[in-house]
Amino acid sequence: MGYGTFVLKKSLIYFSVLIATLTILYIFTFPILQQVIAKSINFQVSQFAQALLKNSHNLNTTQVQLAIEKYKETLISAYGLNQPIINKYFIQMYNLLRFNFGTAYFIQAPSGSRDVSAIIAYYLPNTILLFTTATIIFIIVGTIIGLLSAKSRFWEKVIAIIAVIHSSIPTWWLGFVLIAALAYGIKVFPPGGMTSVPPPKNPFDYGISVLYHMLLPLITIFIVNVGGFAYIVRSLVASIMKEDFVITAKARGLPDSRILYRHVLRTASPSIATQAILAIASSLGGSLTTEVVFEWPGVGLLTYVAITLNDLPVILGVTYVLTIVLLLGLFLGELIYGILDPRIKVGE
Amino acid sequence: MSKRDVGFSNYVREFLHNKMGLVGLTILIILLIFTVIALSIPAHVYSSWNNPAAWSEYPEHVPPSWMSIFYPNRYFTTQQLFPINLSLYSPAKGIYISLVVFSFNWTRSLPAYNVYFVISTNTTPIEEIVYWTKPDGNTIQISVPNEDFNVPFDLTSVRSNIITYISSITGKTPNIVNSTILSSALFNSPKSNLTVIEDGKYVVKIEIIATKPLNITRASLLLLGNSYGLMGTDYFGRPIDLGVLLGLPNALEIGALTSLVSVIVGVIVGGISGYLGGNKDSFIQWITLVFLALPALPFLVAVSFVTEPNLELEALLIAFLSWPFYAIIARSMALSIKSNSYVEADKLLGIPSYRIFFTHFMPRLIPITVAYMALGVPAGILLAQTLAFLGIAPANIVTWGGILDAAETYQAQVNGWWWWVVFPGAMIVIVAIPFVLIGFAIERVTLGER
């Protein structure tokens, strides 16, 4: 099997994957759905209506209602409201796929369109450029760690106890006693927000401004979730140790960090890639809170405001596009596994 | 596996021999002891918690009382002063006076938070006047309204005449009205215009004025500290010591649920799959895909408006999320459980499969499984607590999540309120923490340490 046939089979496979988690969303979310997608038609009739009255003076009242009722007409069966409920599924698949998420209640994107998707469009990106950065960095620095733990009883222990602490503190809660210390007690990260009020104007200013006030967040996703990244990649290490060829390179006398850079490692690479694409991927799924807490304005602290104003479209609109960001990112870990794991490509 | 002898006992002997898995446990003992204590609580205790009118005689916002400790000019803590005379005349014919009296020494840099006022009585009074006399023999009379009689009220219930007094002091209208001006007032020297306080025997008269002779069932007087308890008040004067004792069985609760139902939904899964191989083990790790593909807290989000979980469908909601994670693990204990020469062996004698599953897989799963149920239930109390904290949560119910919103939505990180931040996240941690101990250990007795 060449990589091209790997690739295709793995497509399929994801593909089919996207279906099955979109119809499980679609199935725990039908009444509400419903319910956006009738509000949605409401707002573009009112909307019709009104450019209806403005442009078309030549028209009388009933011919007008006429119109706006035809119209109304269209849009339900646009959206298959009027059909039985296995083509509700497949329009709304349909528009899933292709980002339709309908109109949002009362949020606007800063070009005041309320267009889910470009909602989140706008607000997405943010999202990315903290949370991946962030990720990045302690993966990096988790790698390290975690291979310095092979070697060494101290860093064992340390790795250990920063595991404990991964898998016991709230990132959101961390964030909220670091703003107050070091934003509030001693001024010296700003409290909040992406940049400074007014942003400036020359790009550079920009963004150093942004750099900024994106440290605090950085500093506190890394504390959060360096330690259990570290003991990941521990465990692999750990359990790549004890094969057959390591023992060997010990035997033939080789220096031990020779063994672990050039053989230990170089076996570990595709699984620790792995886990570094899908620690990427959920970063931004978990995302939510950190950003409420930092006001950082990216989809977590779009989904706050959603669930503050009710906002239902909005909600349903985030979860399916961090369902498709984080398919995205097993999807590209398989490929990436498959490139730098020669046994996955021949099928083994 | 574990080069040591599989067994029961020799599993607990070996725990017992681990000291974060001794530490884990002593936690969790205490921990549980607290849960007992929490679940005598009274349920209106519970329901009271979200009336702001059930919390109006503890201060509000203070720190922990432990702080007095450490600034003793600042802070000190509420005092409830008992009558030292009770009295009853009748100056004309049908009118009847009781008079309670109280008497304190105030010696602080600082006037009390707030003052309270508890009487109540048999009957209505038609009038209650208490004269605040301060250590050089000034007296403020202030009349109570009538619909305060028989409920404890404060010195914003009667602040009208305690204004009067300051205007007539200072010559000015105070801008602002709160209970930290009206008690300056009562505490203050009328000679320093009301700014430096008077130490000294304080004495306090209140005169209850009725037609009828009448019976006093209840009197003291609070003289409100500027700390409280072991952990403070929030915006609503809540104790947080009481918040965060309400909060603990409910999260035991759902953290545990939803570890035991998605660990063994997940050991299962992922154990059978790992066995059966083949074309069975790619559909089930397509099915495991799937589900680890939804995206946990917008989901929950999303369907927390559906159905408006209560407890126990929260959990069951967090586990149908979090089951692959060890399915995926079971799957890779199961494949490398398979390649072992005694199953091959089993396998050519013609024993059938479900009882290979059964002698060689299950007593091999089961420890592991023992690991991550532990490891499982902070990951369920996080994400529980998460979703508090973004204001979705069971209704009824105390969550550390939902003070820390409060907390939040009051803005306690910029007016300086650590104590409501860090103490309901602070127990999150504590609760986390020895399951994850617990955890670990268990994973390093089944699997060695190294």
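Residue numbers count along the first chain shown, from 1. What we label the rigid core is the largest C-alpha set whose atoms superpose within 1.5 Å from one form to the other. What you are looking at is a predicted structure, and each value in this text was computed from that prediction instead of being measured. What changes on going to the form predicted alone:
In this overlay on the rigid core, residue 140 has a C-alpha that sits less than 2 Å away from its partner position between these two forms. Relative to the superposed rigid core, residue 254 undergoes a CA displacement smaller than 2 Å between these two forms.
Residue 26: CA moves 2 Å or more between these two forms after rigid-core fitting.
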Second form
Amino acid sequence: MGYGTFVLKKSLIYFSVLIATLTILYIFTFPILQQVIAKSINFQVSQFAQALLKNSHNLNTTQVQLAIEKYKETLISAYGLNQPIINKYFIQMYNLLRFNFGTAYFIQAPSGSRDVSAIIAYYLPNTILLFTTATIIFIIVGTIIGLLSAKSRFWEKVIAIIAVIHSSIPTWWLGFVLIAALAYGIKVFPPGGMTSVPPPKNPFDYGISVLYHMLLPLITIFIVNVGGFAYIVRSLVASIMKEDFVITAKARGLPDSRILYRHVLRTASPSIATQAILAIASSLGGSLTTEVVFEWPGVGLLTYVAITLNDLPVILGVTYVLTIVLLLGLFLGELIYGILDPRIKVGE
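The block above covers the form predicted together with its partner chain; next, return the form predicted alone.
So it's only the chain below, everything else dropped.
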């Protein structure tokens, strides 16, 4: 099976998984979704009525009322509320796949839009910027530490201890400690937010401000996760070090570093890549508690605000989007895994 066939096969599988997942979410949220759609239609109709009354001075009251009723019927038809339940399912699934989640009750995007897609589109890149960057850094450092620890029994034990300690620390708790020590204690970092207030207008200064505010949450995420990832890499490498081809290479007198980096790492790379891909895919959803602690304006903080305000369209929209983003991350991971390990492409 060629790589093109492999990609096509995986695309069909993941699209089927996406439809199945959205269907399950749709079934469990059906009553809430109907309520959200009805309120969204009422909001759009009220917006249309205000615009019509403001701009159409030649229309009399009857004509305005007819235009509003016609617009409302068009929206009801577009969302399928007047359709049988099976038609309603297909119409609303089509809207979900087009990221049409309706209108938020209270929350607005910085542009002023209350469209749920626009709100999520503003917050999601911030989450990816922080969490995916931190994940890539702890993957690189964790892989290096894991490889080095596989060469030494002392470092092997040290990494195991660090992994247990770091992985047992909640990210939000460490965040509070670091904020107290480094932000309010010696005042090296800002306590929260994404930029200084007011945000710099110059793009370069704005970028520097974002990087400065990223450092403390990034360090926190790194500390909590790097030990665990290094321990996983060490375990994978240690198991391969016992393989016959490694023992043969040692018997041939090859240097340890050459055996480790040229033979062992190549064999372990698909498994390490799988762990890395899962970590990156998980990072796309961010973390509610971490973003709340650092006041980082990502989807985690957005979800917290939406829950406190009971803004159902935003909560549902975030749930759907994170599901799609996670599946997309796993799909890309499968494609990379297929490149690293040709056996996957032939189904071995």
